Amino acid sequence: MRRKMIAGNWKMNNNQAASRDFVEKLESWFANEPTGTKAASVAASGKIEVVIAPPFTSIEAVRAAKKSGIIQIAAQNVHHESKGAFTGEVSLPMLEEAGCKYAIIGHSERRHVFHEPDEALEKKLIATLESNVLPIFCVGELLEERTAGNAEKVLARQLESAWTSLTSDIVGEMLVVAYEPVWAIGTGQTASNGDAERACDFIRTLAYEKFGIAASESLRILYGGSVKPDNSASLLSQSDIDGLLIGGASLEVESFEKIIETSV
């Protein structure tokens, strides 16, 4: 069984401020409230995982307000450099230092706007498999991209340019990959349940066809996409959808709670 992961990411919101009262209210809700005492228990189980994705800035702040190790830290974005005349970039090793678990590679954001190619994301991926942080890869198409047909050309691209020298224990240990269409992206539309089911199938499939059953049945796939507590337990319960990629939604404590709800 695969366990399921709730990841909000924060992109450039949350001072440190900002981040220390949600993870406190947040710490507070697994502790004292029947719902989030449930939730907890769970995750004590090992069945779902939370994580948090803030700013760098915020990363600390996080990491000190966090008690219970429910919480798991993940960064925006990395460099696949460990040291270097990079500046503004952020290192495997400085990650691991401030505390993070994961790092989230190729989010539709770097992709589009900041023009990230496949082979700059693909020695993301392999630099992030060699440390001690595990990736979040994401892939997903653009508008225009689904509406000519494309989209699983552009899925299988993204994905084979990635794992090229992958080997299946790795896929299926270390990986997660998460698909977001970039129009349902900050957009307020969400795939339906059956295009995100369908995506997150062909994704399964590829790992199949190139890693085999095992890399591919372990393999855990997010969805995310104008994600909102009114809609995360019909995509959770969709049978290749592992857990939930998470923007505007995990940035209200309240909402982000109704979220992690539905997947225990």
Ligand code: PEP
Given for the second form:
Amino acid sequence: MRRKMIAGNWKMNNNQAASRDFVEKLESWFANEPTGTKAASVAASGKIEVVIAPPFTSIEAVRAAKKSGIIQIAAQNVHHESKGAFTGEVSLPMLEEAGCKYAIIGHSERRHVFHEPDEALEKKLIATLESNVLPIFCVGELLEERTAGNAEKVLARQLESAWTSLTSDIVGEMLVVAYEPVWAIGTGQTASNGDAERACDFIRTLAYEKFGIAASESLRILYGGSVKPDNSASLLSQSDIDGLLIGGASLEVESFEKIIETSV
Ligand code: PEP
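Alternate state requested, the form predicted together with the ligand (shown: the form predicted on its own):
First the chain shown before, then all remaining chains and molecules of the complex.
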């Protein structure tokens, strides 16, 4: 059975004080509220994983405030080199030292606002898999690519350009893929359950064709794009959706808690 992941991507939100406050409230919910303690026991049994991706400068605040061991930290980006003259970048050993278990790679804002090309994302993915940080690799089509009937072609290109050199074991055990259609991110326009499931099934089929049944069956695939407490349960009930990557609705602790609640 694939462990579910509920991951909040805070983007460039939540300074250190706000991060501490959020994590303290979430920890208190896990420890004291009936729905929270249920979620905490499901997390302790290994069935769900709760992840927060704060801005780099708030990672330490999240690390210091998390007490129960339920919350894992993800970085929002990485550089593929471990050190050197790369002004403004943060390396994988630095992220590991800061307490990150995961790193988000290829988020649509990195691809489309900061113009990170497929080749750069392949380097990031490979470097991450060689480190002690695990990748959450994002893929997703633009609205015009979808309208032109090219959504699957785009997903295949983004994955094939990144995972060509990976092995079945790595894909099955270490990789998390997040399907985030760009037109659904921050727009309030969630993909329908059917569209989200079809895309995640397509990704799993690609993994099956390249890496075989065992890897494709254990690969975790998340959906992201305007997930809210009122649509998270139905998205999570789709057979190829193993979790959610949440932007806006992860910024309010109550809505993040409600989404976690729908995963247990
Ligand atoms: C995201 O940033 O990955 C995201 C899915 O954002 P939102 O939930 O706000 O659409």
